[in-house]
Structures are given as structure tokens and as C-alpha cells.
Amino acid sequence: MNATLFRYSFKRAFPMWFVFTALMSVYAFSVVRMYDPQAGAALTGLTEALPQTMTVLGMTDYDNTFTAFIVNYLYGMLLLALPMLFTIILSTQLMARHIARGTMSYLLASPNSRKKIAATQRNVLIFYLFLMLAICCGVTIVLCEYFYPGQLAVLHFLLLTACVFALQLAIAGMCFYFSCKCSGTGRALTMSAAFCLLFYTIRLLANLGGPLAYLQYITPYTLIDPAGILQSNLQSCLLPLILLAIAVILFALAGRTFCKRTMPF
């Protein structure tokens, strides 16, 4: 890894990371403050009133505990979508933007191999994703312990956050691959966004069940089972390891693609 390039990329991405992390933290604060002792009953009533909507969002298989309430609203939709959007944008900036603008030629002219450059940019992406989820998780735990001490199952929440991180790593690997493969920023952004939105839409459709239930087998989101993790189901806790394997394969494939490709300059 090249320390100078890491610092440069880190500084350029910091404002965007700060905005996304702040939004996620504010949302976490809103969710925690929204809770009240009747929240479980209210969520059950909402599920009964809007069964299809709640099923699509994956918010029907939880008990009426405080932890379940927090997980429902945090990891039901928004805190899966925001890191995904951040990953799409940042991965494109880290590789495809340099390739499209020709600045990659200056990086390649330095005494650094293509492998080292790709590894450095990859590490920036992974580090920011880890920092984002770690801060959001930490903020949520602190807020829960301050307003509702002892009610959050902290270990289960930490485990679930780790599983979500594995999911985001798999998504990051895919986006980084497109960024390394495509010569244009627009094309890399389009490919990354298209596949991410496709998998996310498939997840929503698969939640409906019935004739669409088979769709769960073609989206990585199925490998995250919040309800099972909260219930300490062994299979649910181990499935994210598949996501880690997918992430390793995709990042390795991205690095190999970048090392072998012909630059457009």
C-alpha cells in the first residue's frame, strides 16, 4: 500500500463520508427517540394494517422487544441503502475517475506497481465503510444506553452490524470491480448503480414470497437474516461468511482486471 496515495484519497473522500455518516447518525438518533413502551404494539398494528408494505421492507419477523424495534427501523431499509449509495460513488471516484481523466498515468509513472495502487484505493474504500458503520453502531448503542439503559441486546446488535458490514463489503467488491474495468466514469457509475439497485429490488420482491420467493436465491441480501441473528440462530450468524468470501473474490478479481487492462491513454 502507498501511504501518500492513501492520505490523498482519504482527504478527498472525507467530506462525502462525513455527510453520509452524519445522516446515518441523525437517523439513528431519530429512531431511538421515536421508541416508547407501546412501540411494539404500534409496529404490530402497522403490520396488520399494511401487511404487504411491511413484508416488502422485511419488517414482519421480529418480536416486540426494544432491540427488535431498533433493528427494524435501522436495518430494515435506510441503513442498507445509504452505505450502498456511498460505495457506488466512492468506488467510482477512487479508480474509474482517475482512469477517465488520465491522472492514472501519473500514478503509474511513479515507482508503484498497479497492484499496489489498486490495493491502496481498495483499502480506502474498506476503511471508510468500516468507519461509517462503526460510528453509526457506536452512536446507536450510546443513545440506547443513555435513554433506555439495559434494554438493547448489545452483543446481538454488534453481531448484526458486523454481518451488515460483510454485506457492504460484498457490494463494495462488485462496485470496485466495475470501477477497475470501465474506462469512463459514467459507465462505471451506471454499472455499479444498476447491479446494486437490481439486487436491492430483487430483495424487496423476494420478501413478498409466493411465486417470487425463488428470487431470494439471486440476491446477496438474503444472506443477512436480522431476525435469526437476534435469536442466535447459528445458520443466520454463519451465512455472512459467504459474503466475506464473495468480497475477497471480487476485490481480487478487480485488482487482477486493473493489472491486466489497457489504459485509454
Given for the second form:
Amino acid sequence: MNATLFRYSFKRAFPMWFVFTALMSVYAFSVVRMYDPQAGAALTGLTEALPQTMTVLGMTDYDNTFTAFIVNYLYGMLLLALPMLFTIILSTQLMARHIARGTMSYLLASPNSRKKIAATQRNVLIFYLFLMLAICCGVTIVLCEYFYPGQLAVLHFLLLTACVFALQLAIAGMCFYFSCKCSGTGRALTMSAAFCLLFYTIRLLANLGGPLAYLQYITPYTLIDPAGILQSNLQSCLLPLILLAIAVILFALAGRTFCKRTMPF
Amino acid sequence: MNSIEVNGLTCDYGRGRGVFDLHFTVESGEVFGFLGPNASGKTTTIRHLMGFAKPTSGTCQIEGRNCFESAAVIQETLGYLPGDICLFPDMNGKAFLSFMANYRGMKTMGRTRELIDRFDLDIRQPIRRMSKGAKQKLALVCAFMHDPNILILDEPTASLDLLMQHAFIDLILEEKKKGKTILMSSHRFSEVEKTCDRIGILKNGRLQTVSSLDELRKTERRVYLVTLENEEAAHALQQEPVHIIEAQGRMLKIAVYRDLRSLLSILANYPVMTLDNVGQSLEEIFLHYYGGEDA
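Any chance you could show the form predicted together with its partner chain after that form predicted on its own?
Below: every chain and molecule of the assembly, starting with the one above.
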């Protein structure tokens, strides 16, 4: 890793990271404030009235606890979608933009190998994702402890956040691969966004159940099972390791692609 | 010892674009000029030397190392000036130079300051607001600041004014004295003529000729303007075995390829009034290689 390049990329991406993290923290705050033991009952009522809608949104009611409520709202949708969007944009900025603009020629015309450059930019992406989820997770825990002391199953919540991080890493690996492979910013952005959206939509369709249930086997989102993790189900806790493996493979593939490719400038 | 070695380099972009079967070497301490019209493959060759592109076939080596595989090692002692100047637009000149210095792991900035003074560069200006010339100067400083042993410069004076072109030529001559190996592409003959030891002429992706400047000058043809006493004599002279380029009344333009003596012996029999050397610049030799399908 090259420290100078890391600092440069880190500084450039900071404003965007800050906006995303702030948005997610505000959302976490509103979710925690929304909790109301009576509302929990109302939510159960809503789930009974509109079972399909709630399932499609990934907001299944596992059981009427505080932790389930928080997890449901937090990791049901927005805290999966926002980091995904952040990953798509940042990964494109880190590699594809330098390649398309030709600024990569200055990065390559130095004693730093391609492998080192790719590793540095990859580390920026991973570091920001980690920081983003860690801060959101921290904010949520602090808020929960402040407003409803002792009600959050902190350990389970941390474990689930770690699993969501593994999922984001797998997505980041894919986006980073496209960023290393494509010669145009637009193309890298389109490819990353298309695949992310595809997997996300497949998840929604698979959640519908019925004849489309088999779709769950082609989206990485299936490897995260919040209900199972909250119930300390061993299989649910181990499945995210596959996501980690996918992330490692995709990042390695991205680095290799970048090392072997011909530059357009 | 050969510093740069290109062996059978081929990179086909289709439709006749690219470079085909290039062979040339640049010796250590030599300044090599790479000439050719637009789209003749100069930049493509340089991209291969820099390790940006992988050759379809053939090899390029710098100091005995493969340019693609060992790019990072080669780059330690190499300075590069891209033909397309794409600097980081969000920085100013100073930030860019210190970023590049730190990124390269440079220890001292003395040389950088000297170069900035030399090219009279305002480094406080944001890069996106710099003129083309200022960007070119910044890129030049960036190529020379780590005092590299080998320099690869792609059209180094493309947007420089006359004064800065001279400053650049002086810099090249100084570096040459220090024993640096320099490969530069250009389509400006004057700077090549002043700085280069040998010249490679590229056309349509193929190397037309590699020769020293002296050799090129030897193939130079000289043109003489002969003025005779009357038109009859001029007509008679046209029948002799000489290469007439132009005939106008009593005046004849005659081309000579190194063999002046035979012309003189023929002229001795004619009423010659004046004999002027029209001369020919090196530029015309290049045009001979550039233009026409026969070349």
C-alpha cells in the first residue's frame, strides 16, 4: 500500500462518505425514536393484514422484541441500499475514473507496481465501508442504550452488523472488479449498478415466495438471515463466511485484471 | 550497452493502425529522436515502453528488464512525459508536485525548485485553470524532478512558446552531458536536429529508417541554381546526364546526390554565369521519408 495515494483518495472521498454516514445515522435515530411497545403490536397487526408487502420489503416480523424491531427497520432496506450506492460510486471513482481520465498514467509512471496501486485503492474502499457501518452501528447502540437501556441485544446486533459488512464487502468486490476492468467511467458505473440492482430485485422477488422462491439461490442477500442470527442459529451465523470468501475472490480477481490489462491511454 | 531495446514489437489495432515489427535500440547515454507524422505509432511505441500496454508480439526491454512485467522497477530511474497531459485537475501545481514527490518516495525537492525557476512556472495556480503551456511545463518538471537516468518524452514541446522551447533544448543538452539516455518523439525537426544523436522515422506503424544525424545528412541532396549566358546553352545542358528539377529560361535548378565533381566537369563546357547553392534543410529529407507511397 502507498500511504500518499491512500491519503489522497481518502481525502477526496470524505465529503461523500460523510453525507452517506450522516444520512444513515439520522435514519438510525428516527428508527430508535419510532419504537413504541404499543406500536410493535400495531406492526404485528400490519404484518397480518399485509403479509406480502411486508415480506417483499424484507420486514418480516420474527418476534416482537426491541432488537427485532431495530434490525427489521435498519437492515431491512435503507442500511443495505445506501452502502451499496456508496460502494458503486466510490469504487468507480477509485479506479475507472483514473483510467478513463488518464491520471492513471501518472500513478503508473512511478516505482509503485500496479498491484500496489490496486491494493491501496481497495483499502480505501474497505476502510470507508468499515467506518460507515461501525459508526452507524455505534450510533444505534448508543441511542438504544440512552432511550431504552438494556433492551437491545447488543451482541446479536454487533454480530448481525458484521454479517452485513461481509455482504457489503462481497458487493464492493464486484464493483471494484468492474472498476478495474472497464476503460470508461460510465461503463463501470453502469455495470456495477446493474448487477447490484439485479441482485437486489431478485431478493425482493424471492421474498415473494411461491414459484419464485428458487431465485433466492442466485442472490447473495440470501446468505444473510437476520432472524436466524438473532436466534443464535449456528448455520445462519456461519453463512456470511461464504460472503467473505466471495469478497476475497472478487478483490483478488479485480487486482489480477488490473495487473494484466492494457491501459487505454 | 543498450538501454532501451525493442525487438519485433507489434500491436495491431486493426485497419492498419498500430505498430508493426519494430526493431530498434537506444544506447545508454544516447539521445534518440522518434519522428513521424500524426498516427504513425510514436505514442503506441512509448505506451509499450512505459508498460501501459502489452505487446501482441515481440518484446520491449529497458535495462534488460521486460517493460510490462517489471514496470515498477524500471520506473524507479525513469522520467516520463505523456503526450496527453492529464494532470489531477483538483489540485494546484504545488500540491500536485508534492503529491508526486511523496508518491514516488522522493527525499529532496531541490531539483524540483530549480526546474520550476527554469521554466518560470507559477505553481500556485489550480491545474484546471492553467493554460496548455503551463500544464506542459508542470508535466516537464514532473518528468525531470527525480533526476532519472532514462527519459521518455512524448512530444515534449508541443505547447511551449519559442522561449520555453529553447529552455527545453538547453535542459536536454545538459542532461545529455550528464550521460542520461533520452528517447523523445516529435514532429518538430528543429529540436530533434539540435539534440538527437540518432533518429528513427516512423510511418504507418513501420520504422522507415534508423540512422545517425550525420548519415541522414549524407543522403541529403544538394540543389544548385545554375544561370547560363543564354537559353540555347540552357537547352543543351538539359540533354546532359544531370538531374534537373526546374528549368526557367536561362536558369536551371540541378540536384546533386553527393557527386558534385561530375556536375562540375559537365558545367566546365558551358557558359556558366553564376552557380548558387539553394541548399536544403534536414526537414526536406524527413519529408522525403514522410510523404508519398514509395517512401
